[in-house]
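The chain below stands alone and is given in structure tokens; this is the form predicted alone.
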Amino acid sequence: MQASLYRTPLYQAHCDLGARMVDFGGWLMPVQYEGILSEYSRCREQAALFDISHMGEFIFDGNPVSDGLEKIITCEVSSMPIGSSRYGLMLNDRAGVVDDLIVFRISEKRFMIVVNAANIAKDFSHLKNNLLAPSLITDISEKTAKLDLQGPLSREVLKNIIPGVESLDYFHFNCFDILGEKNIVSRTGYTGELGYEIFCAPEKAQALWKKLLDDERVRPAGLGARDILRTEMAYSLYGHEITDDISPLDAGLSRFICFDKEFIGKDTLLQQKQSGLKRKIIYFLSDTRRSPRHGQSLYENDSKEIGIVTSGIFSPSLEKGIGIGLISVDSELDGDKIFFGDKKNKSSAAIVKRPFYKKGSLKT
């Protein structure tokens, strides 16, 4: 393990609880601590507490017509509520994806980005490379801890922490008093399930995770649980189903894009609009136990390869393996019918429809 690995403010903490940490994407994280299947359990169930502390946070500081940042997000920004998030993404020339993102509207010219955390570095330089003036943007990651508690009980456990916080609606936030600062809290998340994240000084994180922990409905989760809950529910991950060589329409995500405004990749995204898509996300539940996994081939019969896996993962609450991927969209399919693995070891799975698992708490 390389000794330059970035860790998070909560590292010691981690250890203390017996974590497996693990290289992820240049910083040391916990995969699991009990076990993956139980703290997948305990968010699906309860709530789960995870350090997203390597993410990083942006402050855009400026009019977001006239400065440039509505040119450079696809979702339209400078309609959103002061209080609201909204999910986009920042595109290069071609119409790839530089990064998926939450836009956090603090201010009439006040913004938050929020982005993956192995980009933040790409995205920065995008960001003061596209936007009127470089000084509109600071990147204040190594100023902010992360910390995400998810589950349909996540209400009932923080309420009693951060008073309050139970009137924020789905893609809401405010800022709150916690351990004498005010810090934002976020109804958002990425595991299907009712959730918040809460951002505070690193200095704050390790008096705020032990308090979350305190109660007994709280169990800590890692990596290899958030993938499983990501993964359920059908959530783009960038380096997976989004890449800087996918486009969003590719990805299935043209909802999140705006094309009543001008943005950087428009002209592309136009352009197969109108030659048509020359592939498409596809969602697939194996026919077994088995689990595709990322970078597998696709095929449309035991022989002719018309694709590959971007998300593979075993699903404890459909006791099957389940696929997301990219098929050529000239693919002729057998029905819903379709085969993950390689050419000496296929498996049979069928084509179902976004999300896998539909009985979360999200929007309770």
Given for the second form:
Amino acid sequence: MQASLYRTPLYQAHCDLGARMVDFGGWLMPVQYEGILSEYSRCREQAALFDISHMGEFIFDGNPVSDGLEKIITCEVSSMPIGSSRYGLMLNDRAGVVDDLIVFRISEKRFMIVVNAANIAKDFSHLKNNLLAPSLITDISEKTAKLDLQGPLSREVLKNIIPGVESLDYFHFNCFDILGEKNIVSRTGYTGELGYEIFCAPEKAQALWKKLLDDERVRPAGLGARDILRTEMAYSLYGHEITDDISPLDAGLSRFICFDKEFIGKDTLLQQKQSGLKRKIIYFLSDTRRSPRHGQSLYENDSKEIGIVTSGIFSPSLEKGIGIGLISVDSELDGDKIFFGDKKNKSSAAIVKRPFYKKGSLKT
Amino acid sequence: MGNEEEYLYTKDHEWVCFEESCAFVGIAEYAQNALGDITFIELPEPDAEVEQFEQFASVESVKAASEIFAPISGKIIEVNQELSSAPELLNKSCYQKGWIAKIDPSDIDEKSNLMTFEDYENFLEGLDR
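In place of the form predicted alone, the structure of the form predicted in complex with its partner chain is requested.
Everything in the complex follows now, all chains and molecules, and the chain you saw is the first one.
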């Protein structure tokens, strides 16, 4: 079974560190090394290193407006300054989300698009089918490894290895000399902490991984810690808050949509706006340490089902369960009170504002 | 309590330690290790009657929820309240500080349905194969 799963160039390095490997969207990935909670704390307090090589990277060579990229992505691409990154979405014509992504503007007519691992093939066809010419887009996922260094000390650690990296602003990137190669390093991440993402050739990944771990402030962290970090920040995850069947308006992502341009799915979104949304996203804090779980039901009282938990986890910073969910806008909630669980066993929670974790080092 | 070599075990990785006329119960090393960081435990109610091999508590770790089955029938006479605020004791000291409940056994003959430490070690070896 596991033989058919994809492996990143760091697979052996994870095994050598004693990682627990799991199937994640068709990839054999480390869920934890020494323990999820200690890896989580390392990222919140010092610096944690993640292997994110499974994610997909495409290169678009062309004019974003006349060659059609602008019509495929919801954020405005043509106004992006060179060296900047922007979060956006690709929609289908029913306004469901094909994927969420980050666009990097490398030059006037060259862009890199970073997409979710499980969606690489689907996203690539979507782009090829909707761009003016299929040859404008190239899939470089297999030629690209990605290491994320995240945490309040990430800048201090990285500037010793990659001089000049300390001048990068949030959601900006540049090319740097790393181990004799020119590589993109961006100041992006999905943890709520100051952090960097390093794109490199698969052959260099192991050497870079080892070099970063040589700094005693850095420890490797797996997907388990990453899921807590992103949920505490209330960041959406494809397959949870966003899917082919959930509109970005339902998912609370309207700030990543530019309505001043034409794009696939726009007409449906405008109709949805006009007729009113039927679902809305909520963030809730369990009254106890019990965690909501993806797929559980949400109730407005002891019996009436009003929605579903899209993500749920134990928050170490709040020492309580936290959850994200989609509920019907017609729900008649008693103040901020909500229940999660199943018919037999329900737990109470309170609806709160996002993010759950507010003390991150992201803005420093 | 003694040490884990004197305890008896279930196939679901619970342990029981008989002390005078009472039985301490908890989860074995294998279970805490498989669950990973434990973040929540639902303890049984004191005075509740429990049946051997039936669910009497549940635990949640960062990634999963799991049921815990009573290794012996009887009445709950005490629960380890410390676990409510510090469920991580189940990871740190599953055979001592992380005991879950103290049971007054109703049928001591049920011991014959449990495994000795040696039997349990052999059982675990079979699982790893």
